[in-house]
Every structure is written in structure tokens, then in C-alpha cells.
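As a starting point, one isolated chain is supplied in C-alpha cells, in the form predicted on its own.
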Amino acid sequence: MQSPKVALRARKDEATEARLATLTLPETGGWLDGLRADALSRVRAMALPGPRDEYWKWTRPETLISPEVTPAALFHDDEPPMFDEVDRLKIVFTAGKFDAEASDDFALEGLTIERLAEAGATDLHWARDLYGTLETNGQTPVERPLAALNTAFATDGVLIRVTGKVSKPVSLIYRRESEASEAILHHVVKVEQGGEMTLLENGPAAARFNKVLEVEVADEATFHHVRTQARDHERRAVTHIFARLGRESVFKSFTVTMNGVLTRNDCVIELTGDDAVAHVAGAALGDGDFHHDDTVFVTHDAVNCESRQVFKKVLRNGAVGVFQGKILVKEGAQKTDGYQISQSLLLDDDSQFLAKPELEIYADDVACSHGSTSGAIDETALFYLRSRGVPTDQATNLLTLAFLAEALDEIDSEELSGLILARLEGWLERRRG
């Protein structure tokens, strides 16, 4: 007789062999294939996520790894696309490949840009030493088989090498088609030393969309990230960011996600260069059939480094929010300053917020914080706008954005943070009452 683990492990595996079964290792003739076939061999090692696996206790995967794709209606507004507004380089993907008729040419002095289809097919390429490399490192100590099943299967995807101060943002652009789809992409961004660039994503990519992004940041280089979930109520999307910062870098990174039915944004950052900064930070409103979750796990493993993890999350109408956020600071990592903040504005009984936040502490000169709260509205605060002639309606929307402001308070460019927020306000005025 099988042991529970034993037959628990049976099931994961033979979940993961089926979902398998509907995929086909991309081939293109270079360095790439060597990484796939690793990859492949580690998801097959590690099983793709089940029920309960720890950190994923209360986000349920199977949607995210069934052989069938969940049907997701298409979306249609008058509401323009996020970020038109924006003096920017596009890279639009449809249907989870590369449209050239609809992106921008990719000369942008200071930064280089190739798919990764036709790189990957290349001898030799820069790319080579990075992809999957941040992914891996990411697997400990927690395992993330969603992001290695992306590396072996990823069908498209962008190699951004940033070599000077670039002049306007790289937008990638995700649409889609059809009410069954599936894209898998993935995207490596390396900052050289005094390098500095902004990242913006948007766009509904697919039913269900896997994503892994790999940033490495150079001594004294900058990255920026800004990235939009939205105008499809109905996808399912688990999306990973690992990153790695030299001395005296800069990583920021900011995600608003105001629909879909299940998002599961994953992000890893090792500080490994002195004086170095990381901030992660997300607003998230959710209406109904809303389940969010934002897992993240900050390493410091340098001297005199800066972390911040903000997160807040507006949940009605059974919308459910999570989040899970570690800062491990290792032995050596003196005068590290981590701070964590997750909270929940709870506008009905029937929502709820589940968090996990954690530190682990192998130093002993730091500054180390996390916090996390749920709540509903300040009743005193409404009454004193009701009591100024405010309608309740009204009020309840102006202390909403008064509870996000410190997320968005992450993004440096007040132009970004000013589109966002108005979008954020029309989200609030659609959903009044």
C-alpha cells in the first residue's frame, strides 16, 4: 500500500505528464535547445504545482496546469489601451508571437532588441548566460515549476541588453484572438553597468498566459517596470519576475491588476552588489469572480541594501486577495533595511484577504519590518465626507484611492502614476453601488 506522500507525488506526476502531453519543445537550431531540454528535465523533476503544495495552499493551480485551456469571453470597452498616451518603443505579441505590422521599429539608441526565436538559433549570443539562469536560481528554496515549464516551452519572447540611458520606454503589448488561448512567453532584460531603462507591459494576452521575465541589473544601472492587468475579466495568468541587482543598482518594479478571473504574479529578487535597491509593489481590485495572488521572495545577500514590498488590495462581492512575501536577509547582509507591507481594504463581508508575510534573519545589524492588515472602510472618515456634502458613493471612492496612494507612491514617473490612477478612478466609478 502506497504511503500518502508516495501517492501524492503519483498524482503530481502523472498531472504533470498530461499537461506535457499538449506541448511541444520549440526547436531552433542553437544554444537554446540545451536550455529547453534542462528545463524540461527539471519540471519533470520538480512536478508541476498541486493543491497542496505550501505555497500554493490557497491559490488552487489546476486551471493553470490542465491540459485544456479554461474558454475566456473576449473583452471589448471604449476605454483606450493602457499607456497610449506614452512617448514609447512597441513590441506587440497577438496571439502569444511577435507582430511585427504592429510594432515600432527596434532601433532606440542605448539598448539592443531580438526575439527569441531567431537569437536562440545563434551559436553564440549574450542571452545565453542568462536564460533560465535567474529562473533556476530561483527554485530555491522555493520551488516554482510554472517558470521552468516556461523556459522549456516559452514559443516567443524579447532579449533587451541596455548599454546607455534610454530615452523613452519599451512597451510590450500582449493581445489576443481567440477565446481559447494560451501564450507562453518569455523575456530577458540585461542592464549593463550605468545603464537605466523603463519597462512597461500591458494587454490581455491570451485565456491563459504563462510569463517569466528575467532582469539582471549591473553595478550603478537602473531598471524601472511598470505592468498593467486589466480589460479582461475572464483570463487566468501566472507571471514570474527574477531579478538579480549589482552594487549600487536600482530595481523598481509596480503591477496594477483590476480584472481576471485567477492571477498569480510571482516575483524573486536577489540583492547580490552592495548599496543595492529593490522595490515591488502592486494594487489590486477585485470585483466577484477575482482571485489574486502575489507571492514574492526578496533575498539580501550584500551590505547596506534597501527593500520594499508594498502591496494593497480592494476586494467587493467575494473577490478574494493573497499574498505571500519573504525577506530572507543571509549572514553577512549587515546594515540591510527590509521593509514589508501588505493590506486588504474589504468593501463587503464576503471578501477576504489571506497573507503570509515572512522574515528570516541571519544577520544581526539590520532594520527588518513587515506588517499586515484587513479592514473596511474608516466609518469616521465617511461620515466626515458624507457630513461635508460628499454622496456616500463618492467618499467611499475618494478613501479607496486614499488607501492605495502608498503602492502607487512606487512609481517614479508621475506621468505613469497619474494614467494609472485615473484608471483606477473610472475602475471605481463603473463599479459604484
Given for the second form:
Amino acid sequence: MQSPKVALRARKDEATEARLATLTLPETGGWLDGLRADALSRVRAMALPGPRDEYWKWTRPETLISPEVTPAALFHDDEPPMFDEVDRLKIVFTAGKFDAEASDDFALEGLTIERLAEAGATDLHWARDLYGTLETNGQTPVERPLAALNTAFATDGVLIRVTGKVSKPVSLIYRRESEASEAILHHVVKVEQGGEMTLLENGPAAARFNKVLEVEVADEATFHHVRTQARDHERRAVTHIFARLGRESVFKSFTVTMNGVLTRNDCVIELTGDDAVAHVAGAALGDGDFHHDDTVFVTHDAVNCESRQVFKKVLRNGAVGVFQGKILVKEGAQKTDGYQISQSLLLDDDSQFLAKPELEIYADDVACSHGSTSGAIDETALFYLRSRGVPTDQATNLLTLAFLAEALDEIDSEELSGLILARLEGWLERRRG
Amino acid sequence: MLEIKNLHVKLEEEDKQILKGVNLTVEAGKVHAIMGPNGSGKSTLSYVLSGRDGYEVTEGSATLEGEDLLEAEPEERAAAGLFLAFQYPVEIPGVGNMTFLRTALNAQRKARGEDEISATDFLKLVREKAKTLKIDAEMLKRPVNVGFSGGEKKRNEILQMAVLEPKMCILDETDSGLDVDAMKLVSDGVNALRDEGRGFLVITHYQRLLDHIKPDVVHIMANGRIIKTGGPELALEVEKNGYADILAEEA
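Now show me the form predicted together with its partner chain; what you just gave was the form predicted on its own.
Okay, now the whole complex, with that chain kicking things off.
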């Protein structure tokens, strides 16, 4: 008779094979083929996540790994597309395919951009050493099989190499067209020494979206990332960011999520050079059928580095928020300054916040702090505002934005934080009551 | 202006009667003071009038210019012209003082069917009012009351009063936690707002605030009722002899 553990694994293998049977390795050729085959072996070795996996305790993976995509009704937005006002270089993916017509030319001083789908043919490509490499590193100590699946099957994406200070953001826009669409995209960014860029992302991409972003930030380089996962009610998304930071480099990533039935955002950061700075932050607003999971793993493996994790969630009408965040300080990573805060504002009794903050420290001269709270609107503050004439709804919105402020402060650009604030205000106004 | 008749109030959570028949009329242009020992119901009266949760009115009425206050939401009372300067002003991290003031002013104007104030006019208004209260630009930028000293918090209350221009102002132990200089600043701020059309109800333990804000009428409150009413001399009597004599007189 099979032991329960063996039986469990057999079920996972079965689910994995059922999923793999629906996918074909894209023929992007050259060096990519080998990397894809390696990734596929990783998927089989790990098996796709099951509900008994430790890091899937609070987020059910079934709809993310099922052979068939759960259809998601198309959502028609009445707001202008995000970042429309921003001077940027636009790269559009429609239904997971590069949309040349809607995109700008890949011409911007200080960087080169190529499509993943076309890069395989170049033999000595710089991305050879990165594609799937940071993802592979990020598989220990916690397995992330959906990222390996992405590396194997990504149909497209961008490869961005930054050699200078780039004057305007590169903006990735994901559009979707059908109710049962699926998109698997994989981007690689390499910011060379002293380089600097901002990457923007927005749009729903597909009914089910699997996206990986691998970022190498070299010594003294800077990478800013701002993305919105907004207002597409029924879509599902699993995304991974894998970042490796060199000496005196800066990595800052901010995500705002409004609606979406299921979102799992993993962020895996490794600080490998001294004096590096990594900030990862998120604001999630959910109403009703909304499940949002931020899973973050920051590894300090160098001296005098700083990391911040700031995650805020506003939940109502039965929305669920999950935070799993870890700071790992390796031996010798002295003078580490690690900070982690995860908070939820529960606007009713039906909503739920589940948090697992973790610290693991093997150096003796570090300052690490973490906190996690879950609370309702402060009644005293609410009364104070009302006593000055501010109606309850408006006062609640004001206090909600105040709750989100610490996360929003993580966006360096005032222009971008202003745009996001306006969207948050809009969401609060619309979804009232 | 403010008319309170036979007001009975108990705590919602426990069956405890706090106000046991308060009668009080504050006329426009007048300053009334309420003094009384701890636990007499002074602060409860201010909370009930402003609409704080947790109290149940079992009998009686309170009206502002003839309009019922007790059925109205706190924000409606504010828009009608009622203002409570809190004994313990609330800290609101993440909400800037200016945003707070502007939101409040515009919400009240909107409720009264008036146009919103323009950003420029608002800035001018606040700067002017802040100056007389010695509130600097830095304080206006900070989140509401966060990191403010006791004196700064009370000055901030008076600033709100000056900007919102209510008809009826209730000051709940505004002198508590103030040093002499801060008390003078706060009092000057209040006195500047004294006006024929405006009523004040000043709640205090001590006579000293009334040296600065001179009342027209002084009430002594004890055990949930107003037990004695007189002129400013009544406050001096309390200062000299304490409440014991007055309470004994009543008993």
C-alpha cells in the first residue's frame, strides 16, 4: 500500500502531467530550447503546487494549474488606460502576443530591447546567462514550480539590457480579448553598472496570466518598477519577480492591485553586493470575490544592505488577503537593515487577512523588524472627522487612503504615485457601500 | 441658539444614567461656562451634543436654532454649525492637516448647498487664521495632530474652529494640559471668534481659563444636572471655596 506521502506526490504528478499535456514548448530556437527543456525538467521534478504545499496553504492553486482556463468575463473599463499621461516607451501584448502596431519602436537611448520570441536565434546572447537562472536560484529554499513552468512555456516577453540612465519609463501593457484566454510571458532585465531604468506594467493580459520577471541589477545600478493589476474582476494571475542585486544597487518595486478574483505575486530578492537597497511594496484593494497573495522572500547575502517590505491590503465583502514574507540574513551579512510590515484594513467582518511574517537570521550585528496587523477603521478618528462635517463614506475613504499611504510612499516618482492615488480614490468612490 | 431641555442620557453599554435632566440655553453672542467636579457629566454633555456613539438619550431634547440635534448625524450637526473642540484631539496618521481642513470645510459647504472653496482662497484663509494662532507651515503640513504637543493640539482645534466658522462652539476642557502661554494663545483665538451671531459653551474644571475667556453666564454641574447658575462671580466662588459649599447647598 502507498504511504500518504507517496499518494500525495502521485496526485501532484498526475495534475502536473494533465497540465503539461495542454502545453507545447514554443519553438523559439537556439539557446532558448535547452533552457526551456531544463525548466520543464524542474517542473516535473518539483511537480506543480498542490493545496497541501506549505506556501499554498492559504491560496488554492487549482485554478492556476488546471488544464483548462476558467473563463473570465471581459471587463470594460470606463477609465482611461493606466499611465496614459506618462511619457514612456510602450510595448503592448495583446492576448499574450506582441502587438507591433500598438507598440512604439524599441528605440530609446541607454537601453536595448528585444523580444524573447526572436532572441533564440542570436547565439551569444547576453540573456543566456539570466533566462531561467534567477528563477532557478529562487527555487531554493522554497519551490516555485509555476515560475519554472513559465520559463519552459513562455511564448514571448522582452529582454531589456540597460547600459545608461534611461530618460523615460518602458511601459509593458497587457491587453486581453477573449474570455478563456491564457498568457505566459517572461521578461528579463539586465541593468548594467551605473545604469538606471523604470519599468511600468499594467493591464490584465488574459483570463489566466502567468508572468515572470527576472532582473539583474549590477553594481551601482538602479531599477524602478511600478505595476498595476487593476479592475479586471474575474481574471487570475500568478506572477514572479526574481531579482539579484549587486553592490550599491537599488531595486524598488511597487504593485497596486484592485480587483481580480485571484492574484498570487511572488517576489524573490537576493542582495549579493554590499550596500545594496531593495524595497518591495504593494497596495491591494479587494471587494467581494477577491483573493490576493503576496509572497516575498528577501535574502541578505552581503554587508550593510537595506531591505523593506511594505504591504497594505484593504478588504471588504468577504475579500481575502494573504501575506507570506521572509527576511533571510545569511552568515556574514552584517549591518543588515531589514524591515517588513504587512497590514490589512478590514472594512467588515466577512473579510479575512492571513499573514506569515518570518525572520531567519544567521548574523549577529543586524537590525531587523517585522510587524503584521489587522484592523478596522479607527472609530475615534472616524468620529473626529465626522464631527468636523465630513460624511461617513468620505471620512472612511480618507482614513483608507491614510492607511495605504506608507505603501504609496515607496513610489519614488511623484507623477506615478499621483496617478495611482487617483485610481485608488476612484476605486473607493465607485465601490462604496 | 443652543437649547437643551430636560436632557437625560445613559451609557449604551451599561445601564448607567449620566445626565439626569439638563436644562440650558445658550444665546447667540453669549459665552456660557459649565464648571463642575469630575464625573458630573460635563464631557458627556459635549459628546452627546456632537453625536458620539455610546450614549442613549432617554428623555429630553437639544436643538440648534430650533433644529433638532439629537436625531442628526455628527456631520449634519457640524454642517448645521455645531463645533466641539475636543478635550483629547485625535491623531490621524496619514491624513495631512491641510487636507483634513479643506475636506471638512468643503464637506460643510456642500452640505449647506454652497460652492467649494478654491485652493487659492483656502490657502489664504488658513494662512491668515494660522498666523494669529502661531501655527507654522510645518504644523499645517504634518498629519493631523500626529507628534503635536498638548498645546499644539489645542491650537489646532481652535484653528479648525476659526476656519469652519461654526455658530455654536463647545470647548471641552480646552485648558487641560496647557501652560500659561498656550492658554493665552488659545484664549485669544477663541476671543477673536466672539461675535454677536455665535454662541460658546466652555466646559472647564478651573476658573483660570475664564480669566481669559470671560463668560457671561456660569453654570455649576453636578451629578448629571445643572445645580446652580450665575454670573462670572460664581466661577470665582468655586475657585475660592471649591465645589463642596455649592454641593452642600443643593443637598
